[in-house]
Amino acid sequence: MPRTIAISGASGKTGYRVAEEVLQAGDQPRLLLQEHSLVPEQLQGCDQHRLRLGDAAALDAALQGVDALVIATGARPSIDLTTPLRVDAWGVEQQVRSCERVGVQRVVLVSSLCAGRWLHPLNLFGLILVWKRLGEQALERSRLEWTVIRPGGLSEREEQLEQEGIRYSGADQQDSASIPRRLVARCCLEALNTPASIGQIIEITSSCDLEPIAMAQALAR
């Protein structure tokens, strides 16, 4: 039976790819979007819920009846340096609390390599890695079945991904290298299908020099 999987940040460069992978897997994506967000044409027919940040009642309604949530929200570069705090920390915590209220047990959060580090160039943009770690911690403290995916530098490349292997590691094991957003999206879906990923922070980067292996196989090592 097809699952209903909600994706917050579904208009973003990673989020819309997660939604496409959900469709490809035969499940039903529910797109959680800001009021004026645009989605690709291929996702126009999907179930869409448009929300304002901080509207708890609307968020609860949007999550009713879903089987899992993928949190793919992320602060975009802005002159407002409070945006990472509001999106990556408070925004994630609001989604976690909503899941607890409405009974959504399974959550995958897309975070970032080096989350929690203070001495990092990305923190020049409103302490973004600090706030991402606070978002992760809100999920870790919850009663939910959670997985945190920490990708490296994100690329838009879509070519020759089938031959590209992913380097999986636990928390704070990697600090460089990159990964295409499409592979991040696939990892989110793979995490939902891999019970061993529950309660894990999984860092991911990729390389054509690595042999492709399943997430379950990597975690078993």
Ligand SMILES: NC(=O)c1ccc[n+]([C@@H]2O[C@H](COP(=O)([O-])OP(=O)(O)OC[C@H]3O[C@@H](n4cnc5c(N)ncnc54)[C@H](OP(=O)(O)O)[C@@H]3O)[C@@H](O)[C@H]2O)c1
Given for the second form:
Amino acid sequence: MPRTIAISGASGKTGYRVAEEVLQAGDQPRLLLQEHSLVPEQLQGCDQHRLRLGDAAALDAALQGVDALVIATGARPSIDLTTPLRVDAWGVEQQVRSCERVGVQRVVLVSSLCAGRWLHPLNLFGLILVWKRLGEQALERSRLEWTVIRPGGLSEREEQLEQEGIRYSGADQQDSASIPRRLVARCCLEALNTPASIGQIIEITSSCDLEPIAMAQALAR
Ligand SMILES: NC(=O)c1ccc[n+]([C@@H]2O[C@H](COP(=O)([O-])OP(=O)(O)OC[C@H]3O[C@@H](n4cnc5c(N)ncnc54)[C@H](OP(=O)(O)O)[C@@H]3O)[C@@H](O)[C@H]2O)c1
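Same protein, different form: I have the form predicted on its own, so give me the form predicted together with this ligand.
Everything in the complex follows now, all chains and molecules, and the chain you saw is the first one.
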């Protein structure tokens, strides 16, 4: 039976790819969006819920009955330096609390390499790495079955991904290198299908020089 997978930030460049991968897997995506979010043409027909993350009742209604949530929200570049705190810390915490209230057990969060670091150039944007770690901690302290995916620098490349291997590691093992958003989206889906990923922070970067392996195999090493 197809599962219903909610994706928040589904208008984002990683989020829409997660939704595409959900469709590809034969499951039903439910897109959680802001009022004015733009959804790519190919996802127009999907179930859509437009809301503010701070509106607990609307968030609860949007998550009602889903089998899992992939959190792909993230502060967009802005001159408002409070945005990372509001989206990457509070926004994630609001989603975690809502999952607890409505009984959505399984959550995958797209975070970032170096989450939790104070000294990092990316923190010039409102201490974003510090707030991302706070978002992760909200999940870790929850009663949910969670996985944190920490990707390296994200790229839009879609070509030759089948031969590209992923370097998987635990927390705070990698601090550079990149990965295409498509592979991040596939990892989110793979995490949902990999019980060993529950309760894990998984850092991912990719390279054509690496042999592709399953997430379960990487976690077993
Ligand atoms: N860029 C990188 O190299 C990099 C590296 C590692 C990790 N990451 C992280 O990976 C994740 C995905 O990145 P991305 O570049 O693919 O994302 P993106 O294209 O910037 O999309 C961000 C998504 O978050 C939503 N969002 C922003 N503020 C929101 C709010 N207040 N309430 C609800 N939704 C909100 C956006 O909605 P709208 O469309 O309505 O704006 C959009 O759907 C982010 O958490 C990002 O920080 C990025």
